[in-house]
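The chain below stands alone, shown as C-alpha cells; this is the form predicted alone.
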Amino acid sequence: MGFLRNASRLDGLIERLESAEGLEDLQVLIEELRDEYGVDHIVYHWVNSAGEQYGCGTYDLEWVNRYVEKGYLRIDPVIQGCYQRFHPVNWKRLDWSSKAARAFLEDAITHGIGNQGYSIPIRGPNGQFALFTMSHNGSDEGWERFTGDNRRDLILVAHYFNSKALEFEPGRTPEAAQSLSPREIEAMTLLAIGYNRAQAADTLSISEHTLRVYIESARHKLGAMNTTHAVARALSRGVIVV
C-alpha cells in the first residue's frame, strides 16, 4: 500500500476532481485514486431520497453483477453499519456474526475484494447518503497504520469525491449563494465533521489565524450569525456533505 502523504499531490488530486466534467471522469479518478494509494480497490456509492444510485469503482463486473443477484445488499454489514455511523469505519469493527454474514465476506474475498475494509460514510442534502470505501488484502496490522497514517487525507477526499457527484445528480438545482472557496470548503468540512480548530488547521497545513480567516469569511458568504450556524447552513444547502 502507498501513502498519498506529499501536500502538492493531494492538491492536484483534489483539482483534478473539481475539473472533472461527469460521471465518467469519476470513474477515471477513482482508478487513479487507487494506483495512488496502492490498494486493491475503492468504490464510491450513493443514494438520494428519491431512490436513485450511482456508484463507481474498482471492483470486477462479475462481483457487481453477483452482489445483486445474491441481494447482498440485506446483509452486507458494511451497508447495515455504516448507514447507523458518522465516523469512518474499519470493516473489522463491525458485526460479522451472523452466518449470512460471514459466508457474504468468504464470498467477498473469493472475488478479489480483500480481507480489509476502511468505509467513510457521508451525508449529504435532501436525505442523500453514500459510501467511499477503499479494500485490500493484508495483515491488520499493516491496514491499522495505512488506515491511521490516511485517515485524514481520505475523509477530504471522499468528502469532494461526493461534493462533485452531487453536481452531476439528475434534475439538481444550485442554491442560489456565494460559492465558498476550496479552502472555505475544507475547513467547514473538518468542522462538520468534528474536528477543533488546532486539528483542522494542522490538516490543511496553515495557521489558526489563516483557518479564522477562512471560516469568517465563510460564514459572512453563508449569511450566517456564527460558526455554527454557518455549518449548519452550509450543511443544509449541499454547500458541505458529512
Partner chain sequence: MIRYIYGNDLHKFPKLARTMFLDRADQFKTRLGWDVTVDARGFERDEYDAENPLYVIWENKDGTHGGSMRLLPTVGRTMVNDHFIHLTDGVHIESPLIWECTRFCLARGAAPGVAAALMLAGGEVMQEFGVMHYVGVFDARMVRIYKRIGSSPDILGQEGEGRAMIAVGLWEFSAEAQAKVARTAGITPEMSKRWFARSFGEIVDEAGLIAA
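Based on the form predicted alone presented above, generate the structure block for the form predicted together with the partner chain.
All you get below is the one chain by itself.
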C-alpha cells in the first residue's frame, strides 16, 4: 500500500479512463489502479437516475453474490453513511454498533474485504449516485496516513470514474463539457508560456489565491489530475494557443 509516486502513470490512467467505451474498460482500469496503489480492493458502484445499479471492482464474485443474496445493502453502514452525502468517509467513523452491522463486518473481513475502508460518495445529476471505495487489511495508523496522503487524487479519480459512468447512462444526450471562460483560458495560457503563478496573477491583476481557484476550476473541466497535465491537455485540444 502506498503513494502513487509516479504521477504520470496516474495521468496516463486518467487518459485511458476518458477513452473508455464500456464497463469492461472500467474494470480493467480499476484493477490496474488497485495494483498501482497496492491496496486490497477498489470498487466503483453507481445507481443511475432510473434506479438501476452498476459496478466494477476487485471484490471476489463470491462476496458480491453473497452481498446481494443476504440483502446487505440494507445493513451496510457504508451505504447508510454515504447515501445522499458528499464527504469522503473513513469506515471506522461509521456506526457499526448494531448486531447486524457487526455480523456483516465479520463476514466481510472473512471474505477478504479487509478491516479498513475509505469511500467517496458522489452525487450526480437527476438523482444519480455513486460510491468509489478502497479497502485494505492493515493498521488504523497506516490507513489514516494512506488516505490522508492520497485523498486529493482519490477524490479526483472518483469523480472521473463518475463522469465516465454518466456517459454510459442509457438514452443520455451527451452534454457539452463545461467550456473554459476567457479568464480561465488567459490563466492557462500564461502558465503554458512559462509564467509562474505570481507573474500570472500579476498580469491578470488578480490575487494568487484567485488564480489558484481559476486554475483548479480549469483543471477540473479539462479532466486533468494536476496543473501540468491540465496545461498539456488545453494545448493538445487547442483550447489555448501559444
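Computed from a predicted model, the values in this text were never measured in an experiment. For clarity, a rigid core is taken as the largest C-alpha set superposing within 1.5 Å between two forms. Numbering follows the first chain given and starts at 1.
If you fit the rigid core between these two forms, you'll see the Cα of residue 196 move by 2 angstroms or more.
The rigid-core alignment places the CA of residue 35 less than 2 Å apart between these two forms. With the core superposed, residue 65 shows a C-alpha displacement below 2 Å between these two forms.
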